[in-house]
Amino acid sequence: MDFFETVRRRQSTRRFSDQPVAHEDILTMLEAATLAPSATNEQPWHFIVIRDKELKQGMRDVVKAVLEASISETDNQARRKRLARMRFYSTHFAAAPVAIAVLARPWAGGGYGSRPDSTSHDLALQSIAMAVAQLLLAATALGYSSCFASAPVEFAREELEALIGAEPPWFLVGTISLGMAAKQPQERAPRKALEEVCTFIG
């Protein structure tokens, strides 16, 4: 598949068929991820490939438990409604044939200037974002569908880290749902025009 066609075809898919993902294809996607650029080439990533249904369901259950508790604890109707919409978006990884937990570790290079310590995490996350993007594009090129989600981590990071055995300095960034789409993808949500998001100087 042509590179630009791959970029145009990639969409976030959250409903999958039961068709398995070939192990060799997973390795190809992971290799694509690890070829991404990273700050000072530290490659601050680790990917946990989860095919075990019980573990995925256990992860889903802890996210749901925290989410439901958050819903019941708030009196703000707007927030309650927003949290309710997140039920599916934060747990769809459990129904995918493969879920990939994406881990990062703080950037070890230290800050270049006078920025606060969070700079180390920022540079690690920038590196992780590039690796995830390459993995998603590789999945598309191989004929699979995928979706990166940070929502599970927003609700139950520590609980999920305990379930998958993540230990400091590693921390969970998000999950990737991976498999064959259950149905044809809908038309892509419109993108902003280049004129709106780009500025040329010189």
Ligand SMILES: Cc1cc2nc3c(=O)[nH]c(=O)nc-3n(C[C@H](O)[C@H](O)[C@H](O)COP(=O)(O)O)c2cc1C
Contents of the next structure:
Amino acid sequence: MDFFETVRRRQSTRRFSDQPVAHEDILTMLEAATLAPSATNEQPWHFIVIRDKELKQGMRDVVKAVLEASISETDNQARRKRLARMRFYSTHFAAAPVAIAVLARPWAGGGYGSRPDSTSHDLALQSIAMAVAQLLLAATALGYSSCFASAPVEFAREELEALIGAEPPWFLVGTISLGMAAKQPQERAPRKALEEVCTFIG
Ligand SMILES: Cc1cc2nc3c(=O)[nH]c(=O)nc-3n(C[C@H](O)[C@H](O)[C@H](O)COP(=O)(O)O)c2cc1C
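To complete the pair, please output the form predicted in complex with the ligand; the form predicted alone was given just before.
What follows is the entire complex, opening with the chain shown before.
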């Protein structure tokens, strides 16, 4: 598939068929991810590929438990509604044939200068974002669908890290739901016009 067609075709997909994802294809996606640029080439990423149904369900259960507790704790109707919508948006990885847990570790510093914690954290996330983007595009090029999600981690970071055995300095950034789409893609999420998001100087 042509590169620009791949980029245009990628859409976040959250419902999947039972069709399996070939191991070789996952290796190809992971290779694409690891070819991404990273700050001082530290490659601060680790991907845990999860097919194990019990683990996926356990992960979904801890996210649900925290989410349900937050919903019952709030009297604010608007917040309740927003949280209720997140039930699906934070747990679709559990119903995907493959869930990939994406971990990062803080930028170590490249051997120069001072490195406040916030910079180390930011550079790790910037590097991870590039790797995840390449993985999602590789999935599209191979005919699969996917969705990156940060919400599971927003709700239940510690619980999820314990379940997957993530140890400091590694921290969980998000999950990728991966598989064959259950149905034809819906209309793409709208994009802002180029004029709105670009400025040309000179
Ligand atoms: C940093 C980041 C966090 C996201 N978190 C979630 C999430 O928690 N749950 C989810 O279902 N989708 C999540 N998404 C997917 C976005 O909702 C999606 O990319 C956006 O709506 C644009 O749609 P598209 O990917 O189909 O182009 C996330 C995407 C990014 C880049």
